[in-house]
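Consider the single chain below, provided in structure tokens and representing the form predicted on its own.
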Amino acid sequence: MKKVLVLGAGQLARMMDLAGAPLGMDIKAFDVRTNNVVHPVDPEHIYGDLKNGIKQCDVITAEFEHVAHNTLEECEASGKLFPSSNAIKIGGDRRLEKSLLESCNVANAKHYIIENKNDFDQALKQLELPIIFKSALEGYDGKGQWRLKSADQVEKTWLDMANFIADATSSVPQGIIAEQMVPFDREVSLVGARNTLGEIAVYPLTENHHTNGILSVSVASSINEKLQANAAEVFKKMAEKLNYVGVLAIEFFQVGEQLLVNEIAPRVHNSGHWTQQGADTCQFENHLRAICGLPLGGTHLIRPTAMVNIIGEDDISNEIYTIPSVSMHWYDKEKRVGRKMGHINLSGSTEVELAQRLVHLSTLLNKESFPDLSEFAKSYFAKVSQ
């Protein structure tokens, strides 16, 4: 029985535990808030501190990239950490991420790194409006971002960012990445895995829709072979450059027939939750297989599948269970505005059937909690019905 310690005790660790149980794996989670090792599904069970957790496990991994560097170093020293601390740090710092993209010669948005007012002024000279500014550290789900669309916003934007940098409490100095805003056609992501033997398997590209900066819907359906091959090649370059082990997610902007990397996530990813019902082997099992030295499972799309995030809501109508293939995944969290509380997976034998079920689902959900799901579902139905 492989014993795995996950850094972080949120829903991703929970789903790793649920995927690892049939494989006979023993999964524990290190809660970075309490510094206790706990059970991922029942955190009231405590198994000691990090030092004890490292000693008791065979393999260490992470469910998020913003892990304290001293924690990563302690885990790295054990020789049990996969992916490496370097890969995790890159996922948590957009400056390191951009450097990796450049070293791999991977297409991404034109950008400039800002750490002071002079850098900000230079960025305005190097880039054209509109510009999006993203915090180098700890920015996710639309947080730590500013959009500069006109010259009259320049002074206020810099003051907001300067205060943000000054108020940073991270052990690593905070910074800002200025990016040329890309007029993209859609946002897509690729989730893939690489194991300890260097074997690679990638899932189909997934189309992503965001609401208020938070991922709300991901759809895995028909594949553009050219784009899929392009994304797979980017994955291979980056995974091999990092000697990466585990699941890695890459988010892209699609501009015509070109893919520009937006950001990477060195972990299982929200846009890959559809794999629980849409692939032979879900991303959580493949991550565990990868870090434990097992062969990777099938990543082909076995049926069109969509994932709908449940944001800030803890009560869903039981009517949704009347929809064939619907699958609920609650995270057992306390309700909070803007918080990911769970997700719904939905499948169909064809894209049209999936779209019909997605439209039906949207009629059964609270429109305040799922404000643009109906619009997205109808648009998707119209597209696949042509």
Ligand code: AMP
Second form
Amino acid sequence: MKKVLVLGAGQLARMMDLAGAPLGMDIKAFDVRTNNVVHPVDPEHIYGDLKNGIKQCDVITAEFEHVAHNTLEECEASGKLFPSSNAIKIGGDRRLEKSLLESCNVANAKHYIIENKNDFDQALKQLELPIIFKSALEGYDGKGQWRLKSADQVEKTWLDMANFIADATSSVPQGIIAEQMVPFDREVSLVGARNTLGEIAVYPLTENHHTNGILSVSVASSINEKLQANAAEVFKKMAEKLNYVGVLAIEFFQVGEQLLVNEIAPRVHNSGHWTQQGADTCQFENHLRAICGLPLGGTHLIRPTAMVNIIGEDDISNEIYTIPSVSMHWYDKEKRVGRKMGHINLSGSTEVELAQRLVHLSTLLNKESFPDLSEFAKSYFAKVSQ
Ligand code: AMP
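What would the structure be for the form predicted together with the ligand, rather than the form predicted on its own?
First the chain shown before, then all remaining chains and molecules of the complex.
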């Protein structure tokens, strides 16, 4: 029985455990807030500290990229960490991420790295408004971001960012990336896996919709083969450059027929949750297979599937269970505004059927917690039923 230690004890570690159990894997999670190794589904069950956790396991992986660097180094020294600490650190620092994209010659938004006022002034000269500024470290779900749309906001934007940099408590110096705003048609992501033998398998591109900076709906359905091939090529380049092992997610902006990389996540990803019901092998199992030296499982779409995030809500009508192919995934978390509490996967035998079910689902969920779902479902239905 392979023993896997996951750095982080959130829903991703939990879903790895749920996927790993049938494979006879024993998954434990390191909770970075308490410094305890715990059971991923029953965190009250404590096994000990990190040192002991590292000793007891065969393989170590991470469910998030903002792991303290000394923890990553301690894990890497054991020779058990997959993906490498380098890959995890790159995912946690937009400066390293941009330099990886450049070194792989992968298309991305024009950008400029800012550490001081002089850099900020240079960025304004090099880029055109609107510009989006993103913190180099610890930015996720749209946090640590500023949008500069008109010249009269320049001073205030710089003051806000200068205060943000000055207040940083991170061990690595905080910085800002200035990025040209891209007039994208849609946001898509590619989730794929590379195993210890260097074999690669990628899932179909997923279309993603955000509400207030947080992913709200992902849909995996019809494939544009040219875009898929383009995204798969980007995945191969980056995964091979990093000698990557595990699941890696790449988020893109689609502009016409072009894909620009927005960011990467060196882990299983929210936009890949649909794979639990829409693919032969879900991303959690494929991640475990990849890091444990097993062949990768099927990644093609077996039926059109959507994922709806449950954010800041713990009360969902049981009526949703009457929808065929609905699949509920709660994370067993205490309710908090903006917190990812669970997700709903929904499939159909055709895209039209999926769209009809999404419309039905949207009528059963309350509008405050799912503000954009109804509109999205209706427009998706209109698109696929043409
Ligand atoms: P990020 O944290 O980089 O994923 O950014 C959060 C969201 O902001 C993205 O999902 C986009 O909707 C938007 N965004 C980020 N960067 C850009 C950009 N360069 N151009 C347009 N929109 C962006």
